[in-house]
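Okay, so here's just one chain, in structure tokens, the form predicted on its own.
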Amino acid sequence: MIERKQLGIAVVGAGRIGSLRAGLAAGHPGVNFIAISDADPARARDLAQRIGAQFHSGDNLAAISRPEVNAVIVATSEGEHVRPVMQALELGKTVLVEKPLALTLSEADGILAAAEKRGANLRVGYSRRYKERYLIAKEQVMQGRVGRIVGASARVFNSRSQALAMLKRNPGATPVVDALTYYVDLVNWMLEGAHVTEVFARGQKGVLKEAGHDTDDVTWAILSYSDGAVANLGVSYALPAKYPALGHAARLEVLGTEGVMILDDDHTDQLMYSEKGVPHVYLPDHSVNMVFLQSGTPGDWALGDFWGPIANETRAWLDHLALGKPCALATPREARRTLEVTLAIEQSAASRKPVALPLAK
């Protein structure tokens, strides 16, 4: 017999995600409380009424530390993940924070450390693990049907809109270490079992750097693994403004001795022109006219429910803690190893020299 575990959730930041996240946990069965806070004190008690949650505030440690709550959706900017997630191991609450981690391996390291030292339940929404097509590839590596990876392909494109609005929010959060990391966790999650023992990258500057920001327009990375495997990654967020993607376009192959796979995740078989406009998915005063659907990153709003990967990886996650089931998010010590290998990228492509791993620190 199933035993079924109520939920408190505290969630910690009333942006576009964070509010997706509270939603789906709203409608989950398990969960009876929820908290909201956010920095902006009006955000979290709009978030709060939208979904009817027990309780808001504009200081995430009351949420955090309610009675009622026994986990926490950390959805803050990629810059402020550190204080509320060890505020919420320190209390022994479950945790889901997003991508990445944090931004350096020294905070992601204090991270690992609190949760290992509590046994502490912790993962990090990299959630193109629960888009359906590699999930999919996934299981197919676990079959062995593709052999032995030798090698693996991925690159993402986005419009120069969503990286500005990106890099405003948090200069340190590039293309590279917020975007391509996807892919390096796909890839790792493809390849499980080995590591990556050198990076060697190249990238090129352009518009973002006109904008203001010294970061590249394109990069393109060459993985070696422990057992051998290469994987050369790219990721460019400098397509024009009005680009028909309303997130990620790209591709992942995989190669194995005994198969190939390849996934096109460009959308382009999807095409809608509307001279009214399609609203952009995070960016609020954005659209576009022609739009291939589907390729928001976090899914997609259709006929009152939300789809897509943060709502298969949200409603995974509930029932993990709610029923025991297992669960394909990545783990702290995961996220810490592709959050290297972003930081190695970019060190190899300002360098211009070969970085091997792990890195020194």
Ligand SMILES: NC(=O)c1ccc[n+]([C@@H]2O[C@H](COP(=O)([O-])OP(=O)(O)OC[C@H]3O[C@@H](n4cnc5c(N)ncnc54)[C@H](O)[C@@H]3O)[C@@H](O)[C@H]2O)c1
Second form
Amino acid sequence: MIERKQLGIAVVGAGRIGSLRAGLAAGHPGVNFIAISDADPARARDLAQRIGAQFHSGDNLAAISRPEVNAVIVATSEGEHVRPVMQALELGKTVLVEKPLALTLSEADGILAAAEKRGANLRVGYSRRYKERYLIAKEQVMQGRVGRIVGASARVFNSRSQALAMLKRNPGATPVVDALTYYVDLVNWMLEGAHVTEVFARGQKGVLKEAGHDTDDVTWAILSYSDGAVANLGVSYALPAKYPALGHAARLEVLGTEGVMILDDDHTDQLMYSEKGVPHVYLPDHSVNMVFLQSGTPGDWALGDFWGPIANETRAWLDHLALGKPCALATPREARRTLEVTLAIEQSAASRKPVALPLAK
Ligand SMILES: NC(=O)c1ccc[n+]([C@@H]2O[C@H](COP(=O)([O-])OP(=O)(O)OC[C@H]3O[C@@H](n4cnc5c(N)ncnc54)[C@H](O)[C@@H]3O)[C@@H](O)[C@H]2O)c1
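In place of the form predicted on its own, output the structure of the form predicted together with this ligand.
Let's see the whole complex now, leading with the same chain.
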């Protein structure tokens, strides 16, 4: 007889991603209680009313400490993850926190220590893992179908309008730390068991600097792994504002001794032109006429429900909690390693020198 656990979920941060996660939780058969909190109490109230949550507040601890709550989703802005995660861990709750785990290694280590001290179930939302093409790629690696991985390449492009929204939300959320981080996680995941020992990177400034942000328009990095594998990763969040992708335009290639995988994630094969214009899933006052469908990073609304990476990931996590099914969400140790690599890429691009890992804290 499958044992089914009843879930009470608190969602901290009622913004774009918190709203998606809360809506998906409200539609999950294992969830019978939802509490919402946000630094802006009105946002928490509006989301709670929209999804039929039982509780809402401007006080995170009030939501996290509800007796009905046994799991917490932290979807606050990048620089605001640490405190609510620590509050939830201290109360013995299970936690899903959005990426990046934190913005500094010392903060990440504080979370890791607290989680490991309590044997807590903490996961990090590297939702690219739950875009089906990457989930299936991981399965091929696990089946040994590409043999030993000797190299990989991954890059992500996006429009400058998305970069400016991200940097406005948090200056520390640079394209490397906040976007390339997904692909560092994916390549680390494909190369599970090995770790990065050295990074060499170069970047170039341009339109983002002109817009007032001391951030590179483009960054390329060479990652060397402990098993000898080498990977080339790159990010540019400076594409023209009206570039037709609504999110990541990406590619991942994996080179093995027995095979190769080439995953095109640019979505240029799914185009729509609309005189009416298409709203941006992520930027409220932004619409485009030409669009690559299914290029929205979290996923897409269709026929009244949400589909795609965030939907798959949230449902997999809730099934994991309710039914004890295994899930592939990133662990805090993996997320800490990914953060370290992204910080090393930024250091190497700034110093123009190779950077050895582990980084001094
Ligand atoms: N997995 C994905 O596909 C994906 C996509 C986009 C963003 N993200 C991540 O999700 C997180 C949230 O991003 P977003 O786009 O939803 O941002 P957002 O700005 O839309 O929402 C953040 C919300 O957090 C609230 N908030 C900020 N500090 C708070 C605090 N201390 N306590 C309570 N509420 C607080 C804000 O008021 C806002 O409502 C970020 O870490 C981001 O990197 C993940």
